[in-house]
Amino acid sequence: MSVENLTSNAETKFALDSAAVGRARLRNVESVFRRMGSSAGRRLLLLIPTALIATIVNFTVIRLVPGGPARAKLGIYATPQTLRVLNREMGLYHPIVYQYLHWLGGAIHGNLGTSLSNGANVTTTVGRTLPITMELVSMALIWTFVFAIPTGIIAARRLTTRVDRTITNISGLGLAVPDFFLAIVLIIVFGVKLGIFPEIGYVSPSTSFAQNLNHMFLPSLTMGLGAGAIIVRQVRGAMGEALQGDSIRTARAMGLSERKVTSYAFRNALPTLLNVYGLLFIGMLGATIIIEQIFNLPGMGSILINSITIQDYTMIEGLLIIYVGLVLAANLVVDVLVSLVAPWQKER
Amino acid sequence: MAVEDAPVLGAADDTEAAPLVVAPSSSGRKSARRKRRQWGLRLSLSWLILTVITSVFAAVISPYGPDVQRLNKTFQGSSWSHWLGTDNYGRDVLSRVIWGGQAAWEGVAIAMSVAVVLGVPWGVISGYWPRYLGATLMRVADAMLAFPALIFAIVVTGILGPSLVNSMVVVGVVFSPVIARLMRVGVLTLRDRSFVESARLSGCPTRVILWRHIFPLAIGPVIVQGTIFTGLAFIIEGALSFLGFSIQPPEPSWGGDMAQAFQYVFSNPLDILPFGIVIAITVLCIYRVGDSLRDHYGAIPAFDGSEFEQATILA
């Protein structure tokens, strides 16, 4: 066989493109389902431990409070009978295991309870807040998807150089700047100097949408910001790894086009992406609390931190548990995403 | 953002250590470039010292107390009187930044200390007994891990309290499983080797091989892991000011002042930059330690893949 017969082969090989690798999984792809199903199965199970574990965790916390909750609402003056009744109100004479289980059957029926404060329903108060901090995590990950991605790829495919360090040291600097530090920088430049933006509030998508975006388009940006620094380091970081691999020195020795071999080398560093952004999607649920703070939204955040401050219990419960579930659903999610895109991937 | 890049990956300009980085081909670029992190971590070193000492010696560094307060000159502009010019109070904003950094230093070290207390141990323990009594303490990091870092600081702050001490020490728990995961990552694969199985069989006590065989070859990334933590201390230390979930003020903290200066931000918006650029530059210097760190104990070896990535990004 001439050296030009097995070139031309090897390119053929390598020019089996995405359509080709599409068309090929979808002739299997009810083993790709099954698959899919059977390991999604599997980790929710091994979730079942952690999330129990979790709960309990998330129970002692609130019993941790000095004097018992019916104290901690009444105050130091109230008396022996208002506090006994309302602890028989809280279901708080039952022995702790008792409440333990009443709480957990409740939550898996999708009953967390009522607000100590105003008798709001805290399932129905998630519901409304929940799509706000959502809105913005989700714009915040676009942000990440249009800048710090190509800008990591750019960085990956210079490194060393001038062009590298340069990204490097900025994303450096994104990295040590707190974001409500930065979130106060935006409002002053966007806000209050150049006022583009509107500085803080919310507007619900059902009243105005196009309100709705510009009102969200600072905050989002700010954690975009935060969140595209650690990306870029993590892009560059993987995507390096996977453009000095055999595979990518083969292709570019057949010639393939650097955008090809870019795509190629971007899906082989997929997978510790989805880690990255699956730990990322940790973080930001923590930054929306301030960011929510600072810029007025009546998301998760600003519900939990004004819980906190009248100590209201059912409700940081509540809250608490559904971010808990976020966090479990989001790692499921990820590991199901991995064993998809790479499924030569040793399980955890 | 409480989340951290992977020490495996390297700056951009780690070429020694980063495995994925092609040194440069010329040897006097390389030395240039050697020499210029040098200066880099000497500079990041004298800002850390600068700081812990102006903290230490506040009472004697600072021009002005804490709290003196001038109402009759408030909001002024940097003068040689008052460097970085005064607040809604008429007090002296470096004095505050002096005073703060001596909060934040304090809360850290808290935090810190709490943190390697408690990881350690853990992280050893379900390490080197790792069937039964590791694999519960891990379920219970796992646990702990499927808290957001500061969502659980902060519920856990306002339900004992909020005071420094209070939340720096909850901070300290929340990056304690952390640790325990690194640390019984590195001890699980020291403890099947043939050094501490031959320290085993000449009848070394447990506590013995723990501690002179395991412990100073898995503490290596604990370390590094441990200074990025600081940095993470820091900003986290701000945040739960800036909420008003640590000190309280009038106290002076950096987080706490910036939320003050943030109620004036339409009349006065520069007041907020000395203390945001404070924490930020502390951070940077922190990281850049971490950094060089990082180099002096290689690129953390990558035991098994997933489980050390999980525990580095996370906070």
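Computed from a prediction, not measured in an experiment: that's the story for all the values here. Numbering follows the first chain given and starts at 1. In this text, the rigid core denotes the largest set of C-alpha atoms whose superposition between the two forms falls within 1.5 Å. First, how it differs from the form predicted on its own.
A movement of the C-alpha atom of residue 250 falling short of 2 angstroms is seen between these two forms when the two forms are aligned on their rigid core. Superposition of the core reveals a Cα shift of less than 2 Å for residue 208 between these two forms. In this overlay on the rigid core, residue 138 has a C-alpha that sits less than 2 Å away from its partner position between these two forms.
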The other form holds:
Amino acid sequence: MSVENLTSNAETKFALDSAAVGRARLRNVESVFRRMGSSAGRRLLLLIPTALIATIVNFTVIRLVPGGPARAKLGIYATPQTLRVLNREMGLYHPIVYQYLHWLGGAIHGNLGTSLSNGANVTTTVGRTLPITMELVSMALIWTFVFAIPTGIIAARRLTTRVDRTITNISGLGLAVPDFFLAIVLIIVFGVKLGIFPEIGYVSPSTSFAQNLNHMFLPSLTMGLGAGAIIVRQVRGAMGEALQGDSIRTARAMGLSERKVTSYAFRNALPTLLNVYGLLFIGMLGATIIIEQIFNLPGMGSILINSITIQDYTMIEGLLIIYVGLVLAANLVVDVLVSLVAPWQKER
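Mind giving me the form predicted on its own, seeing as the form predicted in complex with the partner chain was just shown?
FYI, this one's just the chain on its own, none of its partners or other molecules.
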């Protein structure tokens, strides 16, 4: 056989092998996305009964609290007759099952009802306050991305050293200090004493983007510091474990740079970190209720506290279903992202 034929056969075999490898990789990618789509579809179906149960619990529990919107509106000296009249006007004399089905039918069509205290449209109120709450949470998460993750990586790369112990002690202090106390300290230092940032209040980005960031700096920093302490410890633990793994030792033995080794270790720790961020997002939604009150931010948390005080059933129900939706959406997004970055993990 001639040299030309041998060369041609080798090139053909190489091309066929390359094509086979390409097809195998494509099948693997398609398999991953099919599995992700199937998993996401099942979780979406599970969200429906979960959200339904949450609305039933919320609807029932708030009505078990003594008093009611009529009593809160008329005061403690209102007569039973006037209370009956106002309850009938508010539609609260119908059976609770009828009230729930009437509210649920409107909620499915995007109508969360009207406030029992001032007649405000609940859907409109949510549309006005939700962006403020989400802005606060987003800015707090940015603090953790910028500072906490790199700090955790530094601690993981220097385990048991003085740097690691210092970072661990500082993060422990951040975990121990309550958000409300930290908020007061930041207001006194940066607002009252130094006068760098406004103590309280809110300015819409549409009015002034710079003033908006100025007013949101201290509230987001308050939440970001507490959350950052959690992220530092989680990144340190996950990265420290990954850096001790067999694959990382092999990578080092092959002569890869420490930067690439750290990148591989972070990729291995990413599924754990994504799950932590999912829980952190949910926790931050609860923390906004306190932070918005302290900094006088007109977000969902402030409206919810005010509505609970006056027992405004409709407003409470509307806000709570949005919180439930955000929590369920966060869980779904985290599950999809984990499946994307770590397709080898078994589905939960």
